[in-house]
Partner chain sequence: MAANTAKDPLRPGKAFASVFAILIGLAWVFPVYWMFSSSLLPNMTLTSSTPTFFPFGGSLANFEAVFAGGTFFTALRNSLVVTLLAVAFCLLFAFCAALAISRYKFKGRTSFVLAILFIQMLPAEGLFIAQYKMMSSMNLLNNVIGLAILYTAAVVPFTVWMLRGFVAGIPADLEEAAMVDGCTRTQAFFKITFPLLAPGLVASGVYAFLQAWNEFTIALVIMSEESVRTLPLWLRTFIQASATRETDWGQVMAASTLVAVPVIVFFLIVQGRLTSGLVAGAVKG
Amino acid sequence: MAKQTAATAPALKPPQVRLSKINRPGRFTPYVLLVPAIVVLLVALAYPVGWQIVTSLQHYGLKQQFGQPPEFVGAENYLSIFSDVQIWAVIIRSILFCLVNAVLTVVIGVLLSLLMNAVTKTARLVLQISLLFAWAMPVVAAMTVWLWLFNWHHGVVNWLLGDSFTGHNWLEDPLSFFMVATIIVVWMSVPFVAFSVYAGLTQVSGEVLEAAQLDGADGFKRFTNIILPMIRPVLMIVFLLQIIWDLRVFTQIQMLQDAGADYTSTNLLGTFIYRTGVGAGDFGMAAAMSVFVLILTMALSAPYVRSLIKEEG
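Output structure of the single chain, in the form predicted alone:
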């Protein structure tokens, strides 16, 4: 009878814990937490961006710097961007330089991260310290060394290449100028990509890779079918950042130009805006170009941002 009663007795349900209304997070709590960050961004960016937009609609030159009221010209500065052949040459040159550098940086960074993941602990430590030194070196100090290496009078590169390159000026021809600029920019950017991708590689399960190897997958198949899909979010983020950084590169190009290059054939967007504003005193046109670069950066970044949002979903 006792057994029958125990069998027929209803099962006891575990007590359900209900969150009180005080402790339950509200629907708008995440948005409220974002308010401080949004306020900081608005305070830091609202005035500079607003000033650029207003100035881009004016004729703002040296006279305006000394108190003369600016002249409102509407979209005249923007129309000049689309009608000036020289400006379009700078824009196309900057986009090509940006994409080439971003692709090379990511490819070399991925290869170095794979190397760090494959070598011994000592070799990995030496490689990481070397990359860290290259990344931490100030831009001006690094450029001083690179300018000495490619100096056409007594540069190390010309000396290593032999008598046929004695007195060869790498900065005279635009093609060799941008080759040198690419080497420098990629060298400075690769450590960030290598460290970021290596951090992603440490999250790849070794058991999965070992199982794939036992199933007969070689190194290339393991990389393309297992490793690459797992580190894809990291690759997309670093590629997006590289596009933004390489489109706005300034210091390296400016110092290479000052070393003896032709400005008209080697200008990128950063140096062109600098020479238009500070050099020529046309701050209205420089502001319009700055706004255009902002829009161009957003346009180039849009596909990757869309993919990142899709990945999060």
Given for the second form:
Amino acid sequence: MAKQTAATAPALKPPQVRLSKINRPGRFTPYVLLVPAIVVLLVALAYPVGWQIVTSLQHYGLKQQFGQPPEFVGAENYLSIFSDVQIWAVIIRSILFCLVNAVLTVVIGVLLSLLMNAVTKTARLVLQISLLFAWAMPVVAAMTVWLWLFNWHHGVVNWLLGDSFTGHNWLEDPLSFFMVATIIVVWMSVPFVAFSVYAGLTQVSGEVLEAAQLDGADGFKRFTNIILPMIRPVLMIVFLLQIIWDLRVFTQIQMLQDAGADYTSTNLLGTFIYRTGVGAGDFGMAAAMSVFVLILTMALSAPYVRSLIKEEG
Amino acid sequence: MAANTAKDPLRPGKAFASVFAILIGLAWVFPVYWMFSSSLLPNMTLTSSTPTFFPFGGSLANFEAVFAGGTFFTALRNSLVVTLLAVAFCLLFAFCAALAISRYKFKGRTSFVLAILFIQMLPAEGLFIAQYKMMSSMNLLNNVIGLAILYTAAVVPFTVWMLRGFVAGIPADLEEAAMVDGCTRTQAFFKITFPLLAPGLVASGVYAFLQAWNEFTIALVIMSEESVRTLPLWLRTFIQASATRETDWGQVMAASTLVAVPVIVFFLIVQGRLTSGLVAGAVKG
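Structure of the form predicted together with the partner chain (previous: the form predicted alone):
Starting with the chain above, the whole complex follows.
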């Protein structure tokens, strides 16, 4: 835009001196402007990433905490990640949990956005405001409410399910622990998907849909042949973001464990790293696991970043 | 599609779908309602064998009990200090960076944009071990400034990206016109561009506020001492206690309400901008 103005401006005959000043600001100005942001990112993020990569190649346990120099062991930490059955269980559990949650969130989100599109204005408003409230809840406050709802003595859930569930402890069995976690994560994540997809739906032309209806396409056909292709870009992005976000789920699992569940059978990547590092003091292994999580996330983020750049043009 | 729905009178299908949508909405908001409702009821009522669904005859006694405990105000102060520091740093740093990438062409611009987009995706869960060790070696464990620095770094990337859009939306022509009329570059910027940017700064500031206020993971790792706990950590102690002994759920819900209300208010203000910021590209088609 600046270039365009520069080309047309001289014809207006304004004072020439000032214009040349406009087009030639200090050459270093942009770099100076970037310094604070770059410094804080280097200190708080780049340095830890570097430390983590180095430490992941070392034996760095409790002895090193007390001053012994760490011993360089190459890829040993990584090899033990992939040979440890317990760690494999954590990785597989995390990936499964992430996929189930992401798919459920997107499917329910799309269904709710279609519902928003098909109802009266009042009904849509009620649904949207409700979803906004759920979305706005701070995750820790949401966790306390859900733990209260699933409380085994006095929780509403057990009361609703009737006599056979009186005193049922949902967090005892790993499977029902993850069911509760899934309900909570999906509850929190669906609003973002529903609103994003609904924004996409409002762009679908009513005329095209009407034409399709006149040509005899039923609701399902209109969805798969017209609506779905139009909202595919939005769907891809929200699905990708859900996968990235659900892979790193930490607060929910940590707080469900706090409420009295067995750690070893319910750890996901985040809580496992926390317990290995901060809990047990094995920083070498924790660092190697963290590097693994970072690489996984970066690989998954690439398509998202590409789409953001493409939009930039 | 909007035209299509507006034209029809209320068909039975649509009426049914509308009732269904309202029911789903009510079910979805129920946990939030339940937090407010329970916060007003005494523990006796909450632990009776049938739940009380409407807080008739409720009182603010639970809130008074939470305030009387004293720990709430310590946590509130910690949260406020950390959050405000993070928001201030973040706005200042991100604003400068956004200005640089949207108003100047320079070598390394594209690399910087790419870098912040990737950094924005870095999960706290993949970094907290290293951040913990770093803070411990710098003697910044249990220090609000240390936590504020980590929060700033976590929020700056997305804020730069968000502000860049706002800065780019204000045509540089406006500034140039002012300069033609005799303003200096700095004057032109502060008199013309800056006021137009105010909504963008507010939105980004609220975003940073929400992130720092709600953050749990890094705080859990860095702030282990009771005197420096932020509100999310303070709220967690109620849950930890519930594992071993009978909990006063009325008080826990009052505490949760206190943490949630400012967030809900702020969130409702900026929600639209956040959604469009995250998926704008895909929606535009």
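Numbering follows the first chain given and starts at 1. By rigid core we mean the largest C-alpha set that fits within 1.5 Å across both forms. Everything numeric here is computed off the predicted structure, so don't read it as measured data.
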Large Cα shift (2 Å or above) at residue 48 between the two forms, core-fitted: yes
Cα displacement of residue 64 between the two forms reaching 2 Å, rigid core superposed: yes
